[in-house]
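The form predicted on its own is given below as one chain in structure tokens.
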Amino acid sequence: MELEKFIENFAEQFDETDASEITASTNYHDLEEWSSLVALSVIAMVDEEYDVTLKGDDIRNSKTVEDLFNLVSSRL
């Protein structure tokens, strides 16, 4: 699994957040964007993609992007 790939994943699930503004270090906690809509969007992006099943506590308890990666690569 590879960091870029996850991020262009995971930037796919925002309709109006500019994909160039997500990276490996971007809280996404404090994009304008964010709400649970989207991050329902995400736990379901990475249960398709990846076959990790994401809880709103391990999208809570993260920070940023990479830790949402890290995370998800600790469970494959």
The other form holds:
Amino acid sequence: MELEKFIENFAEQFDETDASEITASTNYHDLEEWSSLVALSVIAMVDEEYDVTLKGDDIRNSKTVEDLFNLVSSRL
Amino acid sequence: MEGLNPFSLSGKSILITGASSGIGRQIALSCAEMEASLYVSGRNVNRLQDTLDSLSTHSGCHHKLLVADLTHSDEVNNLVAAVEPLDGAVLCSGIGLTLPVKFASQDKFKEVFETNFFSQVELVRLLYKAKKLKASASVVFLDSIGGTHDISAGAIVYGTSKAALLSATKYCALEFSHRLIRVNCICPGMVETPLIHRGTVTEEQLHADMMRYPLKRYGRPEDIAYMAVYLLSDAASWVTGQDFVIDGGISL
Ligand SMILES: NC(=O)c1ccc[n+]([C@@H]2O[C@H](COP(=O)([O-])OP(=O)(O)OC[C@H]3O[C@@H](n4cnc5c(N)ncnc54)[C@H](OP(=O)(O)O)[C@@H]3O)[C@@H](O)[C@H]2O)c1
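Could I have the structure of this protein in the form predicted together with its partner chain, to go alongside the form predicted on its own above?
Complete assembly follows, chain above in first position.
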């Protein structure tokens, strides 16, 4: 599993936020477009792409995109 | 005074599915309290046994446990064969799923519809066809406000399965009226059971959602069970084809 591809998949869940604004160190909770629906989309994307089930708490407790990437990697 | 209380379930034989957890479990407890004899059904034997052990047994009442996965046709057939003709059936089995529309692929719909819609209608169809529902029996489906009375983001798969079930309720009610059998459904808002604590949304988010309810709390299984008892009783003998919203006012 690649970090680059994960960031790309993650960024795809946003409609107004440009992909260039999202990097490994982005604290996604701070993004203006971040919402509970985007969180649901991230959970669904991770399920579809990586076959890993994230909980709402995982999304809440992770800060950066890379944190989430590491969490998903650890459950592969 | 026995026999004079139109809300009593004394002498009635009732099948309850989904009785191993949550709302179905409480409906079983309340129906037994109201002096019905029960068949309690579910998949998990241990939890089902726990429900059975918790039922009050009034004199003349007998309770039985029937394990069945309702998405397996052989198990549904066995269930239908195992029950004596019923005065009532309450269908409480169901699963939840939270998914935005863009991830709601056909396989997700199939999985949820299998449990929440097809298996429900199939069980009632077979009970009716095999004449296992007595004349004047009452059938109650556990539906939801989702999909009809409430449209929330992430609920398309679950909501549409419940909307289909609401529609099916009305067709069954019309056709089964030939045998004076009544068919209704209950549409709860969020009720405190394992079904809403699946972890997709955090406990904090649930709490915030709960505060949106005009009556300031989520439902308790009892809130739903009392409506089921009413619909099963003779007090509801002129009530059919309806969906009863019990939701602390959230759909207002
Ligand atoms: N809780 C709510 O907020 C809420 C709101 C509106 C509507 N509802 C509806 O109310 C009903 C009961 O929900 P609940 O909250 O009590 O949920 P729950 O505590 O999760 O219980 C679900 C029940 O369904 C059974 N079940 C699931 N799949 C089954 C299958 N394939 N075959 C046989 N049984 C199966 C389970 O049996 P095992 O545990 O033995 O596997 C369990 O007894 C559901 O239809 C639900 O959609 C709930």
